[in-house]
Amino acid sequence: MRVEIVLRYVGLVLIFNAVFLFISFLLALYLSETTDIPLLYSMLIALIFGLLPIIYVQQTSYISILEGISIVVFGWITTCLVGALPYMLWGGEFSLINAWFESVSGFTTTGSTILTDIEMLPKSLIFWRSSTHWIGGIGIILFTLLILPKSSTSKLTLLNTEMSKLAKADFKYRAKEILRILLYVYLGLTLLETVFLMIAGMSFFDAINHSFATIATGGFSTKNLSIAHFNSVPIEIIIMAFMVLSGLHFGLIFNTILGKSNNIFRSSVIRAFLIFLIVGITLVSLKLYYNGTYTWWTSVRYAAFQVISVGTTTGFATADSVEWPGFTRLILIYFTIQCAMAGSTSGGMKFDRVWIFFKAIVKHVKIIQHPRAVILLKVGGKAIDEDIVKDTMVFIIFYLFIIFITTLLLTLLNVDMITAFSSSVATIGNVGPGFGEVGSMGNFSGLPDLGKFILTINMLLGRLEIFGIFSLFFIKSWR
């Protein structure tokens, strides 16, 4: 493996971070905030360490798979380290581990926070915090790919490393076109939501920050009470609509805009995903109403928002679901495990894998009934390759095993069972809030430092779909 090539691409990633740090720095200067120096120093560090390998390492048109995986993994880790600098240099609640936690949570679009008073942060630091969502949502490596030479085979290697087979399944384009599609949809949704939120009554600052968080399916809010602070049905409806859109495959959204046949209205996986959300909303609404927790329409209002929020791995909140009946909390935990679709900004398991899992069960039952029959597993009328099915099953088992191990480690640190389990599920799913101490109106500040660090590993595993990171630990198998 050529370490210098890895450093060159990681340098490109740092330069993208430096751009947003510079914007945050200008905002700090404009508002005369105390974050100007921390943001300036952070920007300079990112810029210097980003430019040095670009200046001294010659560009290559080819990178190996090992180099590609190393670039992706170390690109994310380095980005999170740089992202923690403004927090640490500013101080406040940001100890070393808290700054790392907030940075990883932002870039992986998890949305879990250690902050007990978000509104006390300077606006420039809040903007940087939201920017980490927006940078991480589309994938920092995908931003880097946009500036590579058109004919570069490195582009294809990195794209294959950053995106799963499921995410690429509905893309019938070349690498460069895929990147443009992702960027057009990402920018378009962000701008549209910002405009709609401003029309609904949000200030421009709140609107752009919440758009960053929604489209990235992240969940960082500018307010301590999240979306509940606004207590506005129009704002909630707008955010719910864009959470759903951001949880769908961006390639299919692009095809829908162009009027192509392979679109969101003809996708059986999207239909199934939406049906799951509707069933979840209905069940939670009915339970809240018949338990006397809220009136009928209030039950529907809160149930719809919370189910969509966790079901798309966004993590915004309009109510304290910790106080809800156990039945409703179990449904929310299910959606926290299921997550949204491949090809979206969602992290975690992905609904596509869950759908393939259910289809595989049906196929297995049919094989038992008809042992000699040749039965294909189809999704959307297309036969799914057996390798993808096997990959899906291995992924799901490994995913659940990591949740178990993380929960075990947290309980070893004397974290209560509900908090340990739900925080494990919420962080690997890049969802954000859990239950217990880390509920939708709570935060992760009370967890032990080692527990916070373990959960940041979970966040990275969920965002990078587990195997990219683990493959680096098996160096001998690459030879």
Given for the second form:
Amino acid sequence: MRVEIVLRYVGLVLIFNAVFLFISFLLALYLSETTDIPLLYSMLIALIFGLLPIIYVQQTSYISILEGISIVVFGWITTCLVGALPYMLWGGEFSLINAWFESVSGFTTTGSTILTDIEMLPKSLIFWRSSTHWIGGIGIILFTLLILPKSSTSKLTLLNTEMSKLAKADFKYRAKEILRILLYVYLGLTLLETVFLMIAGMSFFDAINHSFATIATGGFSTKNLSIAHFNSVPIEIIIMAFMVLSGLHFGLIFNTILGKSNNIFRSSVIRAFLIFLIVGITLVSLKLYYNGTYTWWTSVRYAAFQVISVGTTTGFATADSVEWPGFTRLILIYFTIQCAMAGSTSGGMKFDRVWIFFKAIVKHVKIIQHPRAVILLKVGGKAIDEDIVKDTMVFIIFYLFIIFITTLLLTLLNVDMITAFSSSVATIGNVGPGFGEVGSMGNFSGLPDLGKFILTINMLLGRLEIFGIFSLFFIKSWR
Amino acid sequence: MKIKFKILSGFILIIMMLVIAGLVSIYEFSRLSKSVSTLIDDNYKTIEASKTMIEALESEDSGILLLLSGHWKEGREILYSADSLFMTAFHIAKNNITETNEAKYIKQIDQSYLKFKERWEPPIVGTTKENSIDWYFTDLHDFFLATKNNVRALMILNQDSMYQESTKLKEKAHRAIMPGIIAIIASLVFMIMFNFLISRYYVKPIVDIIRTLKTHTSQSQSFDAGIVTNDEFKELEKEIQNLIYRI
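How about the form predicted together with the partner chain, since we already have the form predicted on its own?
Below is the entire complex, every chain and molecule, led by the chain shown above.
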């Protein structure tokens, strides 16, 4: 493996971060906030570390798979470290571990926070916090590749490492085009949501920050009460619509805009995903209403927002679901495990895998009934390769195993079981809030430092599709 | 890119990082010392002045009680000296308005003290007021209490502000120290990275050229040291190839 090549690409990632740190610094200067120096200093550190390998290492036309995985993994880790610098330098609630937690949570678009009072933060730091979502949402690596020279096979290697197999299946384009599509959809959705939220009555600052968090399926809000602060049905509807869009495959959204046949309306996986969401909303609404928690309209309003928020891995809140009946909380936990679609900005298990899992169960039942029959597992009319089914099963089992291990470790640190389990599920799924201490209106500040660190590993595992990180631990087997 | 420039740029970057960390620390420490002096100038002075005003008011109250009991000389002496003390302290506070609402309290003190003074300035000994506890409590004591309460409110305002500012000092100290700590860690990482790049791009090519030269002389193979960088090492490789060709 050529370490220098890894350094060069990680350097590019850092320079990209420096750009957003500079914007946040300008905002701090404009508002005369105490975050000016922390942001400027962090920007310079990112720039210096980014420039050195670029000065020394020449660009390459070939990147091996191991190098690709190393670039992605180290790119994420370095970004999270640099992202934590402004928090560490500013102080306040940000201890060393809290700064790391907030940064990882931001970049991995998890949206879990350690902050007890978000509104106390200077606006420039809130903007940087939301920017980490936006940068992380599309994958910093993808961004960096856009500024690389055109003719290079290195792009494809990195893309293969960064994007799940399932996502690529729906992209019928070359690497360069995939990047272009992702960027267009990402920028378009962000701008559109900002405008809509401003029309609905949000300030420009709140609108842009919430758009960053929605499109990246992150969940960081500028308010302590999250979206509940605004208590506005139009704002909730706009955010719900964009949460759903951000949870769908970006390639299919792009196709829909271009009027191509392979679009969101024809995708059976999207149809299934939306049906799951509607069923979830209905069940939660009915339970909330018949339990006497809310009136009928309020039940639908809160259930729709919470289910969509968790189901798309965003993590915004309009109500404190910790207080809800057990049945509704279990449904929300199911959606926390299921996550949104591959090819979107969401992390975690991905609905596509869950869909293949259900289809595999049906196929298995049919084989028991008709042992000699040749039954294909089809998704959207296309037969799914046995290898993909096998990969999916291994992934799901491994995913659940990691949740179990993390829960076990947290309970070892004396965290109560509900908090331990829900925070494990919420962080590996990059969802954000869980239940117990870490509910939709709570935060992660009360957890022990080691527990917070374990959860950040969960976030990175969820974001990098687990095997990316694990393969680096078995570096000998690459030889 | 030339080797000279590459090596120089590495050093420039590390110097930049250290200089910036130093400047940031100096800036934050100067802000810290400014905060400390502000703390003393803005709040401590007024708190001390308020304490003096309360003491002066208490003395004036004793002076009035002496007048009521017929001790004219001792009473007036205490009253005039306490009044002078009060006015000196009051002017210190009046000329040191730094907090929001502070001007409002100063005005209230001024008004209530004026009324209090109007009550005790006219003769008391030998008038109907002498030995009149009723006059003391109905006509005078309320203005004494009002002035004292206003002074106390001014003091509390400055004490609160002082507490808040001292809490911020902790944050400012943190912000002054952190760049230094981060610069130390970053410099270590930077030096490891720099060392790696130097050995990869400058030491290794020399080793490769020497090794290839040795192989060439012994086995007469074509000269190719495998230099990939486009710098002086590539030029050296080409010149050796030319030299070998000419020989």
